[in-house]
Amino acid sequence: MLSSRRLLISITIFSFLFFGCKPRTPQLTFAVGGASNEVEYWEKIVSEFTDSTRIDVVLLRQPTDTDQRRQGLVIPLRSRQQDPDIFLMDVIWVGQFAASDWLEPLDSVVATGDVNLADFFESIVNQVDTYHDSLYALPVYNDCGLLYFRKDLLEKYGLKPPVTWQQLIRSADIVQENERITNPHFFGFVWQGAQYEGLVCNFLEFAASNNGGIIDSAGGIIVYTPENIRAADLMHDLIHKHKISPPNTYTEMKEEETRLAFENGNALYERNWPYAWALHNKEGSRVKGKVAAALLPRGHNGQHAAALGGWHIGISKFSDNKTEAMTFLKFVLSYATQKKLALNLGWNPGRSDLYEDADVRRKMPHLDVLKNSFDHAVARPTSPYYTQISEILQQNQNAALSGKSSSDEALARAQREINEILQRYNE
């Protein structure tokens, strides 16, 4: 009896000495949000990573709302907390976080050859992920504006997909006039004009396609230009002059309102993000099998342009597990993982080489249009004060859409207010 007790004590002491003194496996914290199915699939990705590397990863679930996700990262980063170690960022956060010195540079993974920048869209990496000549993030999911259209209606009226905005206006007017005989709720073109971030994306596309834009050649922010005024006038005229866009464009139309109008058979053209493709072609959709996608139109002597969106991965400068975080980053950016995200979530790959993958192309038949759009993608400013700049643009552009201000007055006022912010922070 005594010997058994001694044996038990000896085993207990040995176990404590062996396991208690054994170094703990580093535990990464990965912050990611989105729809429930997306977060659930990230759990599978994390599990595969742990099985192959023996590195534990805690998945920090963030809300679906983008602003709440940003705030959930800003608070720990601003207070220099060690967690989360690694996270996904909206494209407009990368420059802000890098300028705040919150991100770990990724130049080392490129220098060692662990990540090949040639596998990604060069223009996206240059516009979004590079700050002061250093690399701070890389794309996991690319996003940009697209033009959806009813191919059956264009065929019905002997029309072709528009290349220019004037072609879109003419064809939308023809189809709208005829379709309203049986559907009084039909409009030629629906897009996002409500006062929120989506309006900035739409304005950027109209401006860039008319040889304008928000960022000048020196990297400054300039909105009060003749090209931008003409673009803002065009947006206003689509609603009030040509009347091919609904009157509630500047009060209610965001992504989902636009999608539902198109999906319910009440529009010929729709500007939206790639996520709408699968929903338009799902069972029960009134436009299933009748939809095609194209580049957004260009202005006269202009070029095609699409506002750049998406999610990019980065590592906290304050992480206490940077080596393991780099390993996870490379895993997420790998061909195999990016392909799984494309096939299982319908995510547009951050890697450009996946756009030639046969399996992905079968799953996403609009891939060629997407790839072409990414080559024409235009990023929003990477200023650390972009949130304030965006609010100014939203308010003034929405005033121009509603007719409360002329485009000239609205953009002149926006420029003054933006300059005040930049001067305040010595930009």
Second form
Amino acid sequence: MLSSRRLLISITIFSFLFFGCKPRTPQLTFAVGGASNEVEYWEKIVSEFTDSTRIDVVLLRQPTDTDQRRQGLVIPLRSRQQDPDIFLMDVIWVGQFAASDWLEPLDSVVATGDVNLADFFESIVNQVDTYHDSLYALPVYNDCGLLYFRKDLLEKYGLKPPVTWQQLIRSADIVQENERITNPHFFGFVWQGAQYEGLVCNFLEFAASNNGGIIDSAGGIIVYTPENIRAADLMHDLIHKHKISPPNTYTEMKEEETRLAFENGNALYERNWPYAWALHNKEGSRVKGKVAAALLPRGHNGQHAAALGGWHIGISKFSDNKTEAMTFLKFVLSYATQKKLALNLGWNPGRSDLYEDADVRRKMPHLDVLKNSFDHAVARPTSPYYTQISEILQQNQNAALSGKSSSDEALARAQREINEILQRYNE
Amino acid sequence: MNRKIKEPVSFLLPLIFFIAAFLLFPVLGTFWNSLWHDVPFMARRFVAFDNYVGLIKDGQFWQTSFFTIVFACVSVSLEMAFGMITALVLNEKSRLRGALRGIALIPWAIPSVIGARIWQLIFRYDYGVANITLKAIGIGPVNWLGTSVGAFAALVLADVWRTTPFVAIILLAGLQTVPDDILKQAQIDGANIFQRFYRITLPMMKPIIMVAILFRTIDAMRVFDLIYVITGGGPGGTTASLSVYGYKFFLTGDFGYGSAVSVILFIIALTMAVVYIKLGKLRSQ
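The form predicted on its own done, now the form predicted together with the partner chain:
Then the entire complex follows, led off by the chain already shown.
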């Protein structure tokens, strides 16, 4: 008798745990993740917002890992939850979320003049935030591929920073040959070739700077083109023919591996994201003060190109506090807040006018190169199936890099597999 | 209901509950999911066996299946050979037997992800122990994980290292059931050590060897952690097993297709388990 009563009590407690209903919050819920110092700084920004507007904001802390952050938003949005009201999205999710009709259009904010689109980079807003002629998000933090180089070494051998890939190969060759005498681990150029998302970004840059690309004018995915094959060949040759990139490029090289190789003084050129700038120049880095950044090289008659990354802010279509969310969005995108984010977190501002700000420029001297890069930014496709497309690209590009398939075979296979997937999903 | 029935049923109830909750329900759930077209950003749609038809047409699926089978065959044969040698050594009466048995079990005691990470570090191009050793002898660094053959060899090596102790312990138990007097008798009759092993020990151990092979084959067919950590399926997708292949679809959000891969893998493992039970029955008859 006693035991059954105990059982009943436990079951009741358990069901409270599982089905216990969360009280409906009248406040705004803002989902943001990242490194712990970043989330802590967001907490400060949120409290400033509450102080000035009397709108309560709950900060929904998300993990650091990008895939987990995505999952943390997809689940509530798919089940049409009112919370979170507003959140940050990686550039590649904006298209997926907008296609799913999960985002509130922001055209009204622009129409009322509360947000001036001229303050942002046109190429980014057009490529990332616009879906079917409507605006769904705005950039909070911009990111793009850069070429880091050792000024001291170029000077030592009387060379100039490369503008074209040919110049990069030639100068890397000279420096590598001479530096190898004293440092057998030295390589001319390190970049990200392991089988992961970073490879797609690197490939996009090689392709776009050689007049290639993977998005056609109708928005379809076109991988198998002569320009792209040439770009894939170039990547393969850097490792196997010119031998200026290490043989483990296609097995191990991700951002941190390239950064460490460069920071240990084992490379002349490095392709990486802006985050590496501060670390290269940190106390204890062997290349402190010897580093400069430039646009990534271009092909013979191509354009400079930089893969676009970054985080954009958007409002949930299912939010129950849309007006408050709009107020918060304007606050985050304001000149003052963006400046604080740049000065305190080293975030490259989403607003273009901050790149002229004296305080910000003093703190981030590479902003000029960055600003220039954003004008050459190439976005990844905004397809709702981008994740699957990326998987296919990663695997086939990696096969081409390893020499297991020729570039022609690998890209033809990638195209076939992408067509199959799109057909399966769109039927 | 009288007490005679009530009592045994109440004892069985927790077991039935746990089997249903943790085995039956997930398996049926996965099968049910595999009948749907379930991709984020789209409406869920019932497609019956379309995902399976897709798999049959999917070259990547056949390639990974082939890889999985080759991997299982090669690594299980090596594990059986080394496991048998280890078991024979451990079965010898010596003062160190206790200590040796403990030491032999270490690879099996290390969590498999950590073991895999250790092997990945060993084979690293720039600072892996394998390349540092080669350099000491004067041979240039080798990009072990950069070719499909090298990556395959590295995976087999890591798997053999890890599971040989497991096989050895099973075989050791079998070895101890071989009666000493028969072996002594054979020795008196003039059989040498190899004859004794092939004619007496091996045939008597056949059932337990079958058990070890089946356990290991089922396990090797499902290999995931090792490959995920050491090669990530690379280079160029040449070392992806069925589990790694299926996982990819869960990651990218094609749940129906990923479930179909899981169901196929489950059917393979189940078939093997049924074979194992059948063999077990033969043994007891």
